[in-house]
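One chain comes next, on its own, written as structure tokens: the form predicted on its own.
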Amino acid sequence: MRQRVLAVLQGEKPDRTPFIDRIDFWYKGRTQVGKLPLEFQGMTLPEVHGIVGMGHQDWDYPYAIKYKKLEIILTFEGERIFQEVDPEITNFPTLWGWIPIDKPGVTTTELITPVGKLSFQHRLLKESISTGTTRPQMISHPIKDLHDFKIYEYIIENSEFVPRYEAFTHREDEIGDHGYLVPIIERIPFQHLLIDAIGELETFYMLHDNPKEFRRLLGVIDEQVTDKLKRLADFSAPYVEFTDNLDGFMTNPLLFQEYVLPAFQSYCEILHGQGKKVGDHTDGDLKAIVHLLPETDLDVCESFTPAPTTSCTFEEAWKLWKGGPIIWGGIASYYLEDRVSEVEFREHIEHLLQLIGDSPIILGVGDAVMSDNDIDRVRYIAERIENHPI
């Protein structure tokens, strides 16, 4: 499966269309509620991927960022669980991997610097644990008012790149040839502020009330992103991906053209100069910006999630992206649900395969195989592809 993915990324024709994505939500959700099929009990996630036939997609950061002159304190439901000075963080300020995911509750993070303190909160719901989607949601953001801009700028400016290439290679070896470990990069500056640092609604107010300060912070983050991308020249990988969670409702066409398009073009120029293909995690509703994505110079739109999960149809993206970007995804998890008849499911898969033909694509389930999905339908798609070489 890894070789098939690489063939598509490198403009070559694989023996089969690669079919690779994530079933961790399904696996964890079914395990949590005691409904993991007997066939898979006692198996690891990679082993389940092997049995089902879907390639094992996973993500990891090939670097961390050391935040100097920063003290970070995490408190879960009033109990301090972590404290460190000058921490090395792979994803700031989302802190995936730092926030508890084994029990519901609220985690409060404090960022203490010589110029002031910021705080924000993540919440994990009981329902998230039972469905396997154990990703805590940010319910308050680090930047709440104008004063917080300076503190956030100080944190970003006092940071340095820390390579973790050997650790990445070790994880890559663990996943093996039936999978693909995607080297990921944090969100581009506008998405960083919109989703992680300020929040969606508050970003619109800041853009209107404090455009000068907003653009200054955007520039500070851009300098950090540009620096780490240039340092990735020493990282030998054919493909890297931004974790933007693009959505045309939040990042509407006007905002996309002003803040996102130029950033992608600049960053792709750097990475393409290193011989790397560039992707973006585009699991939102792309209807409003689907026509703009070819202008970004991105090579891949990963986790593309079409209708009926979103309002953007597969056919619309397929037509507009003939010259790129390549789709990674394209099968809505909706079609793996019991409410969709077996006939409708199989007809949809046949329609997609006929439409695709031998054109370049990496098939997957957008955004991922969910806990209420039928794993036998995933197996059917894998077998259907395996039995029909290109």
Given for the second form:
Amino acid sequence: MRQRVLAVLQGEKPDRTPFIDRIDFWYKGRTQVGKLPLEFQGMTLPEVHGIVGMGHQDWDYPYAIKYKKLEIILTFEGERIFQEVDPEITNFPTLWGWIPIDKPGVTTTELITPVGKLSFQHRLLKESISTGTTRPQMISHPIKDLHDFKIYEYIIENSEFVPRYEAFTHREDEIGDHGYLVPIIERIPFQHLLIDAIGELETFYMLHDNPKEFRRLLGVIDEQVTDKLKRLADFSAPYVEFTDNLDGFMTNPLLFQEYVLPAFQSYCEILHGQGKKVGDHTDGDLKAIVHLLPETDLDVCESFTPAPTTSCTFEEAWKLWKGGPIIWGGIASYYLEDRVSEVEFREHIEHLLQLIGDSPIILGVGDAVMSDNDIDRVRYIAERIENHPI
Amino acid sequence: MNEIIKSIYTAVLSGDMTTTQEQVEQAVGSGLTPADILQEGLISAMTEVGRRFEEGEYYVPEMLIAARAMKAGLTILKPLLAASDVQPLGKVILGTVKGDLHDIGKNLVSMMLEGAGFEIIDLGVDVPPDKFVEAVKSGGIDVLGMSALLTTTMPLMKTTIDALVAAQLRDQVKVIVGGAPVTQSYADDIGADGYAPDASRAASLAKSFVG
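Pass me the form predicted together with the partner chain as well; I've looked at the form predicted on its own already.
Every chain and every other molecule in the complex is listed next, the one we just looked at coming first.
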């Protein structure tokens, strides 16, 4: 599967259309509630991928960031669970991997610097554990008012790049040829502020009320991202991906053109210069910005989730992105739900495959195979593709 | 349109909170009735915001900033409206279903409904069916709005409707649903009265039930 993905990324023709995505939500959710089908019981996630026939997509960071002069304290439901000075973090401030995901509750994170303190919270529900979507939700964000901007700036400015290429390669070897470990890099600055640092609606208020400070912070983050990307020259990966969760409803065309487009163009230039293809995690509703994505210079729109899960149809993206970016995804998880008949599901898959023909695409399920999805339908798609060479 | 009312309307449309407040105060001082200021100034402006949003002229930020300006004006009017016994257009309960913490869509719907003249009871996120039922039991509720962002939490919409049926309250309230994975077909299947794909259309839908 890895070779098929690489072939598509490098503009070559693979023997089969790659079909690769995540079934970890399905696997974890089914395991949690004791509903993992008998044939998969006792198997690891990669083994399940092997049986189902869908390539194993996973992600990891090829670098961490060391935040100097920063003390981080995590408290879960009032109990201190972690404390460190000058921490090395791969995903700041989402802190995936740091926030407990084995039990429901609220985790409070404090960031203490010489210029002030920030705090924010994640919450995990028991339903998120039982459905396998164990991703704690940020319920408050580090930047809450104007005063917090300078503290956040201080944190960003006092950070340094720490490569973890060996750890990445080790994980890549573990995934093996039936999968693809995607090297992910952080969100671009606007998405960083929108989703993580400030929060969606609050970002719009900040942008309206304090545009000067907002843009200043964007500039600080941009400098850090640019520096990181230049340092990735030593990292010999054919493909890297921004983790933006891009959505045209929130990042509307005006915001996209002002803040997102120039960032992508600038970052793609750096990464293309290193011989890397560049993708973005675009799992939101792209309807409003689908026509703008070809201008970004991105090579791949990964986790593309079409209608009816979003309002952007596969057909319009397929038509508008003929010259790129390449779609990774394209099958809405909706078609794997029992509200869709078997006939409708199969007709949809045939329609997609006919439309695609031998054009480049990395097929997958947008955003992922969910715990309530029918795994036999995933297996059907994999077999359908395997039996039809390009 | 009265000049002061016109300036309120324009201030809301451009999201100018300070001018909205100033002009509402001036309108009250000039003897205009709170009902007229509300209807012709604030609600008319938010109706236009909704139209522009549906037409793609406004996006979420513009809607949000306009709703904040409207709310600032409404804060001044609220005690006056209560004193003159002006009733809201209707009363709406809103909540994100059990197991789901996503609140952006719900909050936008809340703003647009308030902008349309409704009184909102926001139950928040991760709302269990029995909490929705209790809120309907309190009486006087015209519309119950449920939001879900995940396919795994969407079934709780049906569970909540079933709970309303079991409590013999289903006929007392119109149920509207929305959220990324929700479709008109799904709304029909679970027995909801309506589906709205966005906040502006949610306000129009709710208005159609109380009109």
